[in-house]
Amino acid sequence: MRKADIANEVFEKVGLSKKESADMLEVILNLIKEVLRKGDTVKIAGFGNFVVRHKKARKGRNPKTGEEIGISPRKVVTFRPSQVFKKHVNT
């Protein structure tokens, strides 16, 4: 499912115009991105949590050449589904 598909579902189920649905989705996604950029957690009840994790620098290996390379520290976003979400997916 793409972002346009989600906006279309909002249009059909909520009754907003297609443009309003797309704009609302864009605002929500930008808000989530901004909160995560700051390093905060996004908790959506009944859905799950988006959490920013900090990964330390480490040594890796180039699979093609076997050469050892350094991997720089970085941030990654993880998603932890809620129990309600897990139950819904597994039924």
Second form
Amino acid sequence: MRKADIANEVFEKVGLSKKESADMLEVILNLIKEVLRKGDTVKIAGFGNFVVRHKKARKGRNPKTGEEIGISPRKVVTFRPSQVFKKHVNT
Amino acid sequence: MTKAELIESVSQQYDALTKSQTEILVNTVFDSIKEALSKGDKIEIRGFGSFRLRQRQMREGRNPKTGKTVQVQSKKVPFFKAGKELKELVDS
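Can you switch from the form predicted alone and show the form predicted in complex with its partner chain instead?
Now the full complex is given, and it begins with the chain already shown.
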């Protein structure tokens, strides 16, 4: 499933035009991205939470050469699915 | 940001929709992702990330209260991988 398929679902269920459906999906995604960029959490009830986690610096190793390299501290996005979502994919 | 706040922000950016239409819109987006995953479909959203299922093996767990060993059944869990654009956005 790709963006166009989600937009099509919106088109069928919400009654917007195809263009509007695609645009609105983009609006939603951009709002979520903007919140995450600020480091805040996005909580979607019944779906899950998008959380920004701060990773500390650590030493890594190039698995090919065995060479040790430093990994700089960084921020990453993780998704924690809700109980409802987890149940849903197992039924 | 909660879902209610997301709906509020969306309706502020696009006032041709009523609040309840916006609510249906936002729910439809997340429900369609959920439905697709349940059917075993992968979801790839350019610039955002991808959702797929990960298989967890059956394992032995323990009831933390009684200490009794129990079998935890194998199961699937939703997994999200942030796309390149989102990764860079968050880490900048």
